[in-house]
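What follows is one chain in structure tokens, specifically the form predicted on its own.
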Amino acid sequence: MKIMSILYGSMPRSRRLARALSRYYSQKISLEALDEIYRKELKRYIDFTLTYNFFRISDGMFRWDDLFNPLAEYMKIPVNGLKRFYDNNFFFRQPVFKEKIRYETPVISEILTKDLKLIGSLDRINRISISLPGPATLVANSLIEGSSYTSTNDLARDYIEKVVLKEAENAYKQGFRHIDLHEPELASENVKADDYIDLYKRVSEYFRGFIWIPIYFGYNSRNIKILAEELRDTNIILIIDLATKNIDIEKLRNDLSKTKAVGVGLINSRNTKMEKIAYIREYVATLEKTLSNIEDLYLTHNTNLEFLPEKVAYKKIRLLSKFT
């Protein structure tokens, strides 16, 4: 079994970026200046993580006010209100789907190559990965209106095949070896992973470098177990959150008993708690023990970090380095 530690999802944001923010807002400084700050906190975000031997990283999503937004924007889609983000004390807007997707350019990619490109970070694109909602999670926490989709299984379909198979295919050009498509609802008891298959196939076709499914804020064994099987013989890798509770460590050896790999989120992201070095290298042993069918084991965090103040956010990065 190899062993390697993986970063995914958004960063907590900088006092810097949040003033930035709050003054761009209050039309105090341009939108060029603001894209300014966004960039230093990427390359300071990138020359950190990269100094250590992640096997990879996520984009840090800087640019992200949700996993939605601006993302709703860039899909010609409005949104209403504001929404609980599952159990956490985090507020998004709504996208509200009154007509079809519009999606004309892979922004996300588009605009994440230019950052890197400016910050003189191009070379290292191959380690990072761009982040997009996956399909069950988008249409769990959208509204469809009028005629513009006959069902949920119709928008996140068009989702697909609109917003994430050109992101895909452009992420891929340009130099981008990893995709992650956060799936958090899969961790509910209200979602079949079985309508969703296809579609990461689909994806799977469009990508050749690693496809991530992080699925967070619990752990649907159901769900996990069909995925494992169904998307073995893919690029596809889930991503499982083992501390927001705790699993039966022979239910896991049966869930996964068909797959090749997997990101285990083994550091919590939503506990300003450190982790015991012992106990990660103790538990990761008895994976290491149990999973003999493994043949990738990804060390992780639970959920994205920025669930957590930015200090320690960074001392849980430098505690998953040790074991890169």
Given for the second form:
Amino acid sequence: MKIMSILYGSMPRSRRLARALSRYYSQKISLEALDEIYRKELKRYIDFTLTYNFFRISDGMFRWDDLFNPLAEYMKIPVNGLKRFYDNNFFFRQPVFKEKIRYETPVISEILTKDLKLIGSLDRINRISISLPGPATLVANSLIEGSSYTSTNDLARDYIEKVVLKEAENAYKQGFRHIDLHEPELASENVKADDYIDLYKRVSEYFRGFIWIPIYFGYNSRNIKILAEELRDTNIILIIDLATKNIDIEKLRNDLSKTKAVGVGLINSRNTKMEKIAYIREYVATLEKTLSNIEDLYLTHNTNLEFLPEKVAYKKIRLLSKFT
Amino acid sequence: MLKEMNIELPILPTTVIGSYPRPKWLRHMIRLYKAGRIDEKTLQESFDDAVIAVVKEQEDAGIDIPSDGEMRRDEMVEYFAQRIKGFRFYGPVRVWGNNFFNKPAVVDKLVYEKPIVIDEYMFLRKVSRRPVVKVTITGPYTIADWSFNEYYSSKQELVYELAKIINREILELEKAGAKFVQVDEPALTTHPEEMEWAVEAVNEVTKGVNIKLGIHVCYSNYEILSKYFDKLNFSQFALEFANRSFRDLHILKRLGDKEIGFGVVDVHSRRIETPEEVAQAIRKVMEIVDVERIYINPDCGLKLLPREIAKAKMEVMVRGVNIIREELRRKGVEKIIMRR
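Form predicted on its own done; form predicted in complex with the partner chain now:
Complete assembly follows, chain above in first position.
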């Protein structure tokens, strides 16, 4: 079994970036000046994390207010009032689909490519992921109004066709080799992953790099099992949350028995308490013994690191780096 | 049955949830204090002056039950965590957009060392001209949920420990003469699987208390909350409805004989509602809840709005209420007796 460490999702914003955003909103600095700060933030994060030889990282999602914004704006979709993001003290603006998605250019991959070019990190593009909401999570956290979409399936399909495939195609062309489709919704009991398998396979046809599906804020055994089985012959890798709940190791063996690669979120991104290295080593040793079919095991955190104060997030990254 | 408190209020009493924008000069004084350029005494004087200013602003707008605007509090959890022994701060985390709070971590056994908000209440009582003022306290479940727990073996144990502390504080407030305390529990419905014990734990704060107790829960799943209306030992539920375009009003059918603190203006939008919109919302809620059991408030604390918008929202809210009061006056309904 090959063991590697990875990072994904959003990082805490530094005080410098937060201050720059406040100043931008109160029209004290220009958009160009704000962009400059974004890029400094990105560079700092990339330089720090890639020093530690993580197999892959994200862009830290510094430009994102939440998982759906500013994507909603790029899709020409208005947003509603604030809504709680699952069981967190974190809130997002809810997309309201009154009309169909209009997504003319692959904005996400374009902006990130430009940022990487301007900070002189294009050579690392193949280790940095594009982050997007997964279809299950998007539809579960949006409102459909009027006759825009006849069902959530209809919206999910349109989102994949118009946004994800466009981004995937462009991302690959630009040199990205990783796409993350965040799917916290799949950890809840409200949703059946079966409904989305065809959509993930469709993305897989378009993107020949790695497609990662982080599933966090819990563990839904049924969904994990079915996804692990159905997606085993694809380039799609699940990232599962093993820190929110204690998961019985036998259950894990059963759920993952058909897959060859998996990401395991062992580091808790929702608690400042530092995990002991010995505990991680022991857990990994147990996984090695138990998950004999797994060829590639990716160690990671259980959800976005931005739920932690910045200095603790970086401390946990350093901890994770000990396993790269 | 809720007991009457011998205090008369206008029908549809208007109140605030608690926080109000800090005056610009107060923010400046806080910065000076942090930079070591003014002393503690001067800072406290600034807080007092700010409370005088914002209480006047609320009363001028026509608010019947003002708060002190939480002028002394940077944030609702942080403020209490700083004053209860056993917490530590590692730095801010983002809550939404570009808004952060200093999320505390419980690193040791929690100890109630001394009263937390009694001085706030005493000063507010002194400066307000209204018969009743509102004191807000962050509830034990929310403090626990919005903290990192590094010490207690379970979240449940932590919440119960905090509930004991908050209960002591409310009893102190009662002793000091407070008549209306609102416990803020925005996190209460966040983990539905914890609701049963969470409700029991939150009820611990009401033990032995004989004044009016309200509970504020916002941006939450009200379907879940409404199942516990009767179990929660609070006479008033202050809920946010403008943000959700007055959807979910049907849950108020489960209120029983309790009161609603009805949120009629959206505190996360800078658009100022019209008095007619407010009146229309009140008419809707009056179809479900008896008018004697309705208080009117903004959805949540106003602190994140620019001060002039916060003020305008309060004024519009009161003007909307006055439209309905006029309609009720013609029917001979003008006053209510406050109940605990």
